[in-house]
Amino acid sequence: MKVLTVGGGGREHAIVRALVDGGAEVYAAMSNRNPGIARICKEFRLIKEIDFETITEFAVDAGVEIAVIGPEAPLDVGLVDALSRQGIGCVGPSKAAARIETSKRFMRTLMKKYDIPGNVYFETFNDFEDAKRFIVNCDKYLAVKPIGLTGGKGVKIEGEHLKDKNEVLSYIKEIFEKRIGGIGVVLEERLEGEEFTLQSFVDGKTVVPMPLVQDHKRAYEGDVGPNTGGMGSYSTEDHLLPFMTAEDFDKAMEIMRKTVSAMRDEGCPYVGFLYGQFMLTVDGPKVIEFNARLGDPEAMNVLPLLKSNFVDICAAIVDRNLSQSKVAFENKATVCKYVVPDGYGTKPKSGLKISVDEEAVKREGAQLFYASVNEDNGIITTTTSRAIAVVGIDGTVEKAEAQCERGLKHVTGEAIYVRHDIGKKELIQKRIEHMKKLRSQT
């Protein structure tokens, strides 16, 4: 099967590898020359990922049968709609359905309209003065979110990133003045608990879950520093997480299914990968946000565990005949850690050379995924974002983490950084104790 992929990050490298392993002939459109994708695809073009006209021309010329969309930006500009008009089936939502991610107002309002569990108290504003009047009279701690896309870095929490209401107001003013994520802001109650990610395959009606993953957004060890796109993540061999119960998982799945049902009732059926970012609270799972694609780094935790053929799953999504029986994962744990340029999250350095011994990483049993790097004459250099991910896969988180660390020793360079505490026993135990303490207070 000829398959188009869009995107040049670590998530897309994982997608392309899973497609090639499934027997697909891959045609990749990406804005940077990802060496991992370039080496295994049939053909690639360097195209801006929001240039849907050029991407569609490439897909038609290549004679692709289906398309798998990686990042959110092309969904926002209507790439799926353009490809669909050419008869190309897409694993990714239409522009209207992608609003579940691209408009936080749409997502919260949808959940409220259909009385979907897991929603939170929220207000939305298109004007700074209106938001200011609300803040002055608000006694809740708030999460401040630009309405549109910000690359996973626009959300700031009062009491964490923002010291007090004055800093909340300053950030809201900045959002409006700089048009961060468009025009508008969503103010939500701050949630307390543990975050987790539930990703699912969706064909418009059926929702099939993937193993749960916990991402780590903060830049530095000990969960401090600025928010990032994600420094790394882990999953466990039972596909739950150590601080969660099977009942917690079932409640999160109920939220996902009701959301997909609501999208269908709204006249914009959701097709593709649906990513639910949840906070596990004493009142059960609450929705932080939905994303209209696989997570990065979470895709690198789950796709290598697939026992089923990924191409067959994608075809089932396109043909609207997905079922649980078509999807199976290995019962193994994973730990993913990103190599990033110094300053990532604030003022990252670009153009740094990185040396990678891929064969040595393989000998350690780990997997390597290239992300936001460039390759020229065999020389790999950083951009201003995450560079390379190494994933350990083994029977337990402890073994997977050790394997990941062995693999990371074969990725070297100056002015690069890794959050080594991800997947460590001490940090996971901290998560467990946190939830125990919260539950004991009820």
Ligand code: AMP
Contents of the next structure:
Amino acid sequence: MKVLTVGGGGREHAIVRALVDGGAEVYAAMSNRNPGIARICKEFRLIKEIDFETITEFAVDAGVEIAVIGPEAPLDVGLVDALSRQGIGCVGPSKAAARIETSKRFMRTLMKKYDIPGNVYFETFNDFEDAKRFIVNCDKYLAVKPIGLTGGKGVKIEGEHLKDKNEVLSYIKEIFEKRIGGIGVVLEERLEGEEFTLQSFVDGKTVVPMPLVQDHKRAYEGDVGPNTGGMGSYSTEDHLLPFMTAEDFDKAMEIMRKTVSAMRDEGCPYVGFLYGQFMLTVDGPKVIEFNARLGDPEAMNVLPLLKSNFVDICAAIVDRNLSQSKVAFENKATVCKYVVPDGYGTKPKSGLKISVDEEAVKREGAQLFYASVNEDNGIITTTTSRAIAVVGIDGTVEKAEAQCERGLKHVTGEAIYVRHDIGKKELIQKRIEHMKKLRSQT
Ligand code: AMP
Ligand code: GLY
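Complement to the form predicted on its own: the form predicted together with adenosine monophosphate (AMP):
In what comes next, the whole complex appears, and the chain from above leads the way.
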């Protein structure tokens, strides 16, 4: 099968590898020359990911049957709608359905309208003065979110990034003045608990889960520093997380299923990968956000575990005949750590040279995915974003973590940084204790 992919990051390298392993011929549209994708695809073109007209032309020229969309930006400009008009089936939602990610107001209002569990107290504002009046009388700690897309960097939390209500107000003012994320602001109650990611395959109706993953958004070891796109992530051999029960997982799945059903009732059925970012609180899982795509890094935890053919799963999504029996994952643990340029999260350095001994990484049993790097004459250089991910896959998190670290030794360069604490016993234990403490307080 000929398949178009869009995107040139680590998530997309994992997608392309899974498609090629499944026997697909891949045509890749990406904005940087990701060496991993370039090497295994049939053809690639350097195209801006939001240039949906040129991407559609490429897809038609190549005669692809289906398309798998990596990032959210092309969804927001209507790439899926454009490809569908050409008869190309998409693993990715229409522009209207992608609002589950692209409009935080749409997402919260949908959950409220359909009385979906896991929603939080929230208010949305189009006007600074209205927001100000609300703040004056508000005694809850807040999370402040621009309504539209901000590349994961727009959310600020009172008590963490914002000291008090005065700082909350200044940030809201800045959002309106600079039009950060477009068109307004959502204020929600601040949640306390442990975050987890639940990704699913969705064909408009059926929702099939992937193993749970925990990402690490903070830039530095010990969960401090600025928020990033994600520094690394782990999953366990039983597909749950060490601080979660099967009942917590079932509740999160119920939220996902009800959301997909509500989207259908709204006349914008959801098709593609659905990513739920949850906070496990003492009152069960609460939705922090939905994304209309796989996670990055989380895609690199789950796709290498697939026992089923990924191309068949994508075809079933496009044909609207997905079922649980078509999807099976290995019972193994994974640990993924990103190599990033120094300063990532604040002032990243670009153009740094990185040396990679891919064969040596493979010999360790680990997998390597290229992200936002460029390759020119065999020389790999960083951009300002995450560079290379190494994933350890083994029977337990401890073994997967050790394998990941052995793999990372073969990725070298000046001024690069890795959060080595990800997947280590101490950090996981800290999360277990955190949940225990919260639960004992009720
Ligand atoms: P988002 O871009 O919505 O994923 O938010 C980025 C990060 O902000 C999340 O990963 C959480 O760590 C944090 N966050 C978002 N919403 C809330 C909330 N309501 N309460 C506490 N933390 C939140
Ligand atoms: N790892 C977070 C995300 O993909 O949104």
